[in-house]
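The chain below stands alone, shown as C-alpha cells; this is the form predicted alone.
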Amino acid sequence: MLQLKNTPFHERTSALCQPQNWRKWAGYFVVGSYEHTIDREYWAIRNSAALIDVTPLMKYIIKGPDAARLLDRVTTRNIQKMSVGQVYYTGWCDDEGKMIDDGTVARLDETTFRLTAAEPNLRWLTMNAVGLDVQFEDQTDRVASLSLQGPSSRSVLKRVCESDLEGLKYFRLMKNKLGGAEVTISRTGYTGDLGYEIWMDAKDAIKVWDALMEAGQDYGITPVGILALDMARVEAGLFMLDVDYTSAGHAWIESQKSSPFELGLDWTVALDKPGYFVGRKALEREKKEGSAWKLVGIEIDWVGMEKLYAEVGMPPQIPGTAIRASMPILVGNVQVGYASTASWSPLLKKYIALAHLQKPYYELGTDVRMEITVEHQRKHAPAKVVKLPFYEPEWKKK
C-alpha cells in the first residue's frame, strides 16, 4: 500500500488549512484549499502574491561530461544551446514523438542540470543514458519547493533576499539568501503571471516559508492550494499531464497520445538542432503532413448558455473550481472532439476550457458547441476557438 508523505512545509500548512481539503500529488499531501472558498486565493495570484508549495515535483540532478548530450538526446529543446543560468520549458517523446512528460531543464553549471517532471522518469533517463559519461540524482524529497506568484512578488522577494535579484530574466535562474538559508530562485511559475520559484534544502524549509510570509504582510501574500492554482493555469493555457493529456508510457491505445505539436508546443520543438534525438522522425514527419489533433482555447457564449439554462427557469450554474472532466465538442451534429478542463475565470468574466480538436475544426475562429448538463439534461452551449493564452498580463516577463 502507497504511503502518502507530507512536505516539508506540512507544519506550516496544514495548520493553516481550514477545511482540511487535501489533494494527492506524486505521492505526497498537498493542501487543495486553505479556505472554504478560494476566492481569495485565485485573487492572490493576479492582484498580489501567492506562496504555493510544489515541492511534489519531480527533482532530478543531471552530470557529468555527456549532460547536455543525454539532455538533448531525450528532450526536443536544443540542450547544447543553454547557458548557465538558463531554463527551457520542454517535453520529452518516445519513439513515435508522443509525449511522455513535460516539465524544465535548468543548467545550473556547464556539466550539471537539473529536471523537474510531474512523474517518475529516472528509469527513462537511465535507459536513454547507455554509453554515455553521466551520473542522476533524485532530490525530490531532498529538496523542498515553493512557488511565489503574483505582481506583488518580485517586491515581496526584494525585501527578503540578501542579493539583488532585479536583473533575474524570465526563464533565468539565481543563487542567494534568504532568511539565513541557501536557495536557488527561478524565474518561472504555473500561473501565467510575473512569479518565481524558490528551491531549498528539505531542512530549510520552515525558515523560508516564515520569512516569505512576514516579508509579505504588507503585500497580502496567501499561502494558496491546489484549486486556485488550477482556475490559473488554465487562463494562462497551461496544460497538465494526466488531465489534459496522457503520458505515451501510460496510454492504453493509440488515439489517447498526444505530440507537442498537437498540445501547442511546436515553439519547444528543435529540428534544425544537429544529430538524433528521441522522436525526431515522427515530428519530422508531422511537421510536414500537419497534426490531426491541437489543444486549443475555447470560449463558452455565455447568451448562448444562459438561454439553455433559462428554458428551465435557472440562472447559469458553473462550478466554483475548474472542472476536470471530459467534455464532448461538436460541430452541427458530428462530435469533433473535447474539453479537458473548464474553467470560469473570475478575471476575464468568461466560461472558458483548453480542448482538443480535429483537423480542421481547431483553427481560430471556428464556431463549436459544448456539452453542458442542465438539470440532468445533456445540451450544447455555442462556443468559438480562440487563441492560448487565455490572459497574459504585460509584467509577466518585464
Partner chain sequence: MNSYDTIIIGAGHNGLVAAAYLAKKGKKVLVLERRDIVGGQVVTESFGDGFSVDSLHAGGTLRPDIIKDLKLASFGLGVDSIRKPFISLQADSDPLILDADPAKAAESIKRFSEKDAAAWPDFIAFMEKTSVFIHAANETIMPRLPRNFSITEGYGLAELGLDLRLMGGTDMMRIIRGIPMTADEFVDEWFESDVVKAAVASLGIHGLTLGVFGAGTGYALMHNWANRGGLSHLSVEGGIGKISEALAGAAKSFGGEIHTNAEVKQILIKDMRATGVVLSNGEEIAASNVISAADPKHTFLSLVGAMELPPEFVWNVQSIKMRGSVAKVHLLTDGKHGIPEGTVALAPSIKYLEKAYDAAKYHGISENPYLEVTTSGEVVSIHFQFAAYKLKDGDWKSEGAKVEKIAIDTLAEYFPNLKSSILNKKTLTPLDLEQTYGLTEGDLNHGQLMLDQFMFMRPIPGWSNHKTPIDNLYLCGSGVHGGGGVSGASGRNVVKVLK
Given for the second form:
Amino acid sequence: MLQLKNTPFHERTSALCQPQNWRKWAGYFVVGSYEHTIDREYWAIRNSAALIDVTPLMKYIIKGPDAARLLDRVTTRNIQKMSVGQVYYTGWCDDEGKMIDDGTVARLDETTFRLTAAEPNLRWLTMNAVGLDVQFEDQTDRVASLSLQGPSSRSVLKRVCESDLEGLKYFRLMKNKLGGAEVTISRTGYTGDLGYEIWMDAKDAIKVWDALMEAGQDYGITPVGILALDMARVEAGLFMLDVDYTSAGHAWIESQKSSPFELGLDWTVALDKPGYFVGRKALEREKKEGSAWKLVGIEIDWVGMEKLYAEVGMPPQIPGTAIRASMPILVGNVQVGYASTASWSPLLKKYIALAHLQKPYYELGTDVRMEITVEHQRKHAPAKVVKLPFYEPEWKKK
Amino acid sequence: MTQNNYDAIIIGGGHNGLVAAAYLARAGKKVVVLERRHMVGGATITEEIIPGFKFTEFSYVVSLLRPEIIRDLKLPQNGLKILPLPSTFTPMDNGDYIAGWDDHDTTRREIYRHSPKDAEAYDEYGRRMARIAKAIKPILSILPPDPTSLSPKDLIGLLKLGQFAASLTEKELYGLAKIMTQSAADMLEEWFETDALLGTKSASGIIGTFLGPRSPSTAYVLLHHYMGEIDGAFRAWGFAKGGTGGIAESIASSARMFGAEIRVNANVQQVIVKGGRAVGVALENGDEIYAKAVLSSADPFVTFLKLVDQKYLPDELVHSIQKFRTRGSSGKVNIALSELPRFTALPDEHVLHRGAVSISPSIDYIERAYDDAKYGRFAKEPYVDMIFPSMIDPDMAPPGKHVMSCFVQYAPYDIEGGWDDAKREAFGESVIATIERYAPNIRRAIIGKQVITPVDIEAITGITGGNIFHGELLLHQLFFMRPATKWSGFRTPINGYYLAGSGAHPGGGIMGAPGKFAAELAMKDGI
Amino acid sequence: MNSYDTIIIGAGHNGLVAAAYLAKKGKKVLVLERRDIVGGQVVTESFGDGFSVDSLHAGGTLRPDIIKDLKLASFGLGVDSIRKPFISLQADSDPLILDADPAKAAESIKRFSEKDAAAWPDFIAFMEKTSVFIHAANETIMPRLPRNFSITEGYGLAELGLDLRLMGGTDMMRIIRGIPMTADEFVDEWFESDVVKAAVASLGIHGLTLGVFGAGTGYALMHNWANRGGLSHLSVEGGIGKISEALAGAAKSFGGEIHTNAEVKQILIKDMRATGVVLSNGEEIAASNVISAADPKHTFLSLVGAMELPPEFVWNVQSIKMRGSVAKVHLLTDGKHGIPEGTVALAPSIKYLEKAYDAAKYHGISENPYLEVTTSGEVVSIHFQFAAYKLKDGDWKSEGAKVEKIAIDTLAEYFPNLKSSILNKKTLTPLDLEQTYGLTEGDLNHGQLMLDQFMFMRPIPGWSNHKTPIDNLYLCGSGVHGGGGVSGASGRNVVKVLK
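Complement to the form predicted alone: the form predicted together with the partner chain:
Everything in the complex follows now, all chains and molecules, and the chain you saw is the first one.
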C-alpha cells in the first residue's frame, strides 16, 4: 500500500530478471536488465525481436467533440489534419515555447485520442481545456503496454494476431486480437528499428505476454530491459526527457529549458496551422531569429580516443551501457556545448553521443572535442557533428 | 558584587542567545550567558517531566537551523544529530487517510489514490514553492535597510534589495508577491481539491500565528516552513536527537568549547545604561555584571520595555513595541504512553509513527478552530500536529513505552476569563478527545501528560504572550518592520545593546540567524 | 459592417470616462451597453412610483481632474458640497456621530474616550495624506515587474515612490505598514475605544468579503477612504446616476456613440489580435481597438474565451477572487422611518464586524450583519454585509427574502418606526448584482480588493497595465489597477496606454 507499483507483467518479468536489476520509472518498478550483461538484450532489438514492458509510460485518453481542438492547442502539430488510425510524434511547450514533454498522439476515432507522455500531464491538459467539451481518462494503470521491437517483430505478431497487420504502416495503428485479448497495435517504438507497441487491458497483460513469448520462440524473442533500450534509442537519435532535455516545468533556470527547434524538432512545429496554440508567439519569434542551440549527434573519433588512452598505456575504457551524464564539448579551448547521453554502439562499432551545441557549431561536419576522463585526467577526444539518426535500417518504415 | 571583565553579556540561554555566545566566544571574546531558569534552552528544551519519559516541551521539530551555524559552531561534534521525519499522515473523517512520504513517487501515488489532479498539482506545486523559497532565501541573510533613511548604509541596502529583486524572473517575483499576500487557503485551493490534503498543507501556514488558513498573508508562513528544503538539507523537517533540548545542549556545549561562560539561575532584572550606552546588567539577586556590550535574546517586549528604562528610547519605538503583536495561539500537550496509538485508518502500520501525524481533515476544520480562538476560546476541535519522539530516538522513553508530542492550535493567550487549572484540563481533554476520534486506544494508553498553554509558555520561558516566534509573523512585522521600523537591524537606540532573539529579522523557528547576526554586528561595532 | 477606432464594452463610469477622453481626442468611439441605461454600477433607478434609488452606491466622486477635463459640470454634474456625518449606531447608548468637522466629531468621541477624541484630528490629517497617496498610486499605471517595463512606465512608478518619500519618514512608514495590516490593527494604532475603532474599521471591509481581522483590510480602509473622500458618503445631487449621465453627455458631445441594449457576446479575434465584437443579436462590429470595461473574469473567460489565451494566464484569471457578499435592500417609506441623514452604520464593535464576516466565510448570510444605511427623503437604502454569492444552503431565488427580513429587523431595533413606515421594498441579492449589473459573482470591485489583487497584481500579476495577451484588447474596468470605487482612474489610465 505504501510502495511503488509493479506493472501487470511483474509476475513474468520478476521471474526472468536474474540480476535483480530494477529501475524506478514514473512510480513503477521495471526491469533494468534481465541478464548480467545486456549484450543479448541489445542484439535482440537489432537482430530479432525484443519484448519490452513499457507500461509506466503515461497514457491519457482524450475524448469529446473538442478533443482535436484541445490537442491542436496543446501540441505543436496540426492535429486537425490527422486521420483516424494515425499516430503523430509531437512535443508540447509552455507559452514561452519551451518544451514541457514529448510523446505520441494517436487518433483512435474521430473524437478520441490517446496521448502518451513521459511525465504526468493531466494537470496541463486540464488547464488547457477550460471551456472545451472534452473528457480525460488517465489509463496509465489500467492499460498495460508492451513494445515489440526488432526486424522479426512483424513475423512474431503475424503469428499471433487475428487480423493481418501486413498493411499497418509506420506511425499507424489498428485494433487486433492477440492471445484471446483485445489489443491495439501501433507501429511505433523507441528503438529506430521495425517495431510495434501493443496496448491492452491490464487484466490481459499476462495472456498477451505469454502469447507473444510463445509465438516468438522461433524468432529469438527476448525480454529486454530498459538499459538495452537506452542504447538503441541513442543509435536512433531519440532523446529522453530529464536526460537529454529538461522539462520547462522542472527547470530551475531559463537556460535549462529547450525549444522544439533546439531539439531538432522543426518538422513537428506546424506554424502554418491557424489560430493560437501554446507557445506560438515565442516559436514564431525563434523561427524568425534562429535557434541559439541545437541537439545533434556526434561521433567520437575512435582513433583519437585510442590515442588518449594509449598515452597512459591502456586500451579505451567505456561502459557497456548508455552514459547519462553531462560531458562538456569544446571547440579549441572554448566550451560550445555538452553531450547529454553517450553510448557505445555495438552495431556501428562507434562511440556516439547526443549533444547540445551552440550556434554555429551545430552545423553538420563541425569538428569538436568531447571531454572524457582517462585515468582520472580530463582529456578531450576528437569528434564530429553528424546527421541523426546514427542508425536507420531500411525496414524501419517499410 | 560586580564583575566587569566581559566583552559581552548575553541575556537568555535560548538557542539564539547560545548561538550569539558561541559566535562571540569563537572569535575570542569573553562572553557570559545569563539564563533565568535552572537550565539552558529557553523554548528549545527537553525535560523529563514524568520519570523515564523525556518531553520536548515546546518546540519539537527543526527545519530552519542554518547549516552554516551547524558547521561554524561544530554542532555535530557537540552532539547534534538531526534525524529525519520521513512522513506526514493525516487520518480522514471517512476512515481513510492521506499520507506524504519523503519519496516523491510514493507520495504521488498516494495522493493519486485520492485525486489524480492533486497528484500532479502536488508535483508542480512543490517545484514552485522550492523556486520561491530559493528566490526568497537571500533575504534571510540581508540586513534589512530602512527605506525612509537616506544614509549611505541604507541606500546601499536598498540597492542590494533592488538587485535581488531584479535577479528574480518575473514568475518568481510574482510568485513571491502573491505568496506574501495570499491566504494559505486561497493559494492551496488554486492547486488542490482533496480536503485532508488542503487541511494538512494549510496547517503549516498557521503554525505559530494568530490567524486562520483563510486569513490573507498566511501563505507566507507556509513558505517559511518550506525554507528548510532548499538549504542543502533536502528534508523539510527533522527531529533532533534528544529532542529540541539536544539542539540547545549542543550549542551550549559548543559555546563552552569556545570559552563562553554560561550561568543558570541568573535572572537579569535590568540593563545598566550609562551615557547612552549599555554597560552591563543587574541581576535579581543584586549582582551587577559589566561588559562592553549586552545582547538580549529575550523577545522585543522584554528587551525594550522591561529591561531598559523607556527614557532611553524614542517614543515611536516604544509605541511600536507596545503595538507589536505577540499573541500566543498555540499550546502543547505532551503525553507519556504505554503503547502507540492505533489509527483506525491504518491500524497495523507503524511506519507512520516515525513521521508526523496531523489532525487536519479540512481547511474549514482549522478555520473553525481559529474562529473559537478569535473570540477568546480554545479550540474545541483543534488542529493537532503529533510526533512520537520515542519512535525516532529510542532514548526518549523507557523500552516499549512511548512519548508523544502534540502541538495544538488554537489556544489563545487571552482567553475569556483567563486561563486556570480547570481550563487547562479542559483544553488537554479537547486534544485527547480529538485524537481519540482517529485513534480510539489513546485514552487507555496514557500514563501521564503535560498540558502547556500560552500562559504557561510565558511563565516558563518568559516569552511575552507565549508566542513561539517572539512576535507573530505578520507582514507588517517582517523584514525592515521587525520588530519595529527603523530598528530592524539588531541594533537598538542604546549603543552596545542588541536584540538577538527571534523577534528580530528574519524571525522565529529554530533558525539561529538572529543570534548570529547580532553577534556579528556587535563585533563589527568593535566590542 | 461599421468600423470604429475603438469599441468600449460596458457603459459603466470607467467605460464612459475612457470613451469621453478618446472621443475628445477625435477618435471614433462606440460604447456598447448591455442594459437599457448607461452607468453600470453608478445608476439611479426607479423601482416604482416615487421609489427612485441609487441602486448600488450611495455616493461617490469622480476624480476632480476628470470632472474638469470633461467639463462635467456643464453636463449637469453637481456635487453635494456638504458632507453629512458618519453615524455609528450603539445598542446601549446614543450613536457615535463622526461629523466631517474633526472638532465636532471629537466632541462625540469624547463620550467613549478622551484619548481617542484627542487623537481624532491627527488621524484625519493622516488619512488625508493616505488619500493623496492612494490617488497618486491610482493615477500611476502599474507596469509589469521587474524588467519588462519601459522607461516611461518606470518613470511613473519612480514618481510614486518619490511622492511617498516626500511625505516624510514617519508617515511613509505608517502607510507602508498600514497596507498589509488588518483594519483592526490599523485603527488600534490610533484608538482605544472599541466603538471608535469599529466605526472606522468598518470602512476596511466595506464591499469586501473579509473581516476586520483580515490582513490587507488596512489597505482597503485607506482605499475606500480615499474614494469617498472621508468616512461618510458624499451623495450626488439628483442621484448618483447623474455622474453617468454627465459622462455620457460629455462623450456624445465629443462625437462618441453609445448604444444601449447592445450586449457584446464575443470579442472577435484573429491571429491573437482583437478585431471587433459580436453582439448577442449576431451583429458584428469591427474596430481597431477593443476596450473592455467589464470585469476581467467575464472579459477573458466569456468574451475572449480560454482557447485564445495562454494556459497559465487562464489559470490566473480563474483564480481571481470575485466572491461578492454585498446585498442591497431599498425601502420606500412614508418618510417616518426615523433614520437620521448621513451615513448610518451598524458597526458597534470590532468583534461584531468580524462575526458578521464569519457567515460569508462558510457561504452563508450574516444573522447579525454589518449595515450601512443612507436615506434620501422617503427612501432608505441599506448596504448589507455579508451575504455570500455562493450559498451553502438554499439559493438566491429564495434567500433574498431572508436578507430583506434580517436587514429590516436589525435596523428596526434602532428605529422602531421603520417597519410601519415601509411602503415598498426592493432587494438586490448578489445574484441580482451578477445578472442585472453584470458583476461576476456580484463583486462590486470586479475582483476583491485584497493584498494579492491590488497594484501590480490587479487583475493578475503581470497584466496590471491595461494590456492583455490579445493585441489591441485592453481592460479599463474596476478590476484593473486604479479601479475599485467611483474615481474613474482606470478609465482615465487606459487612454494613456492605448496606442
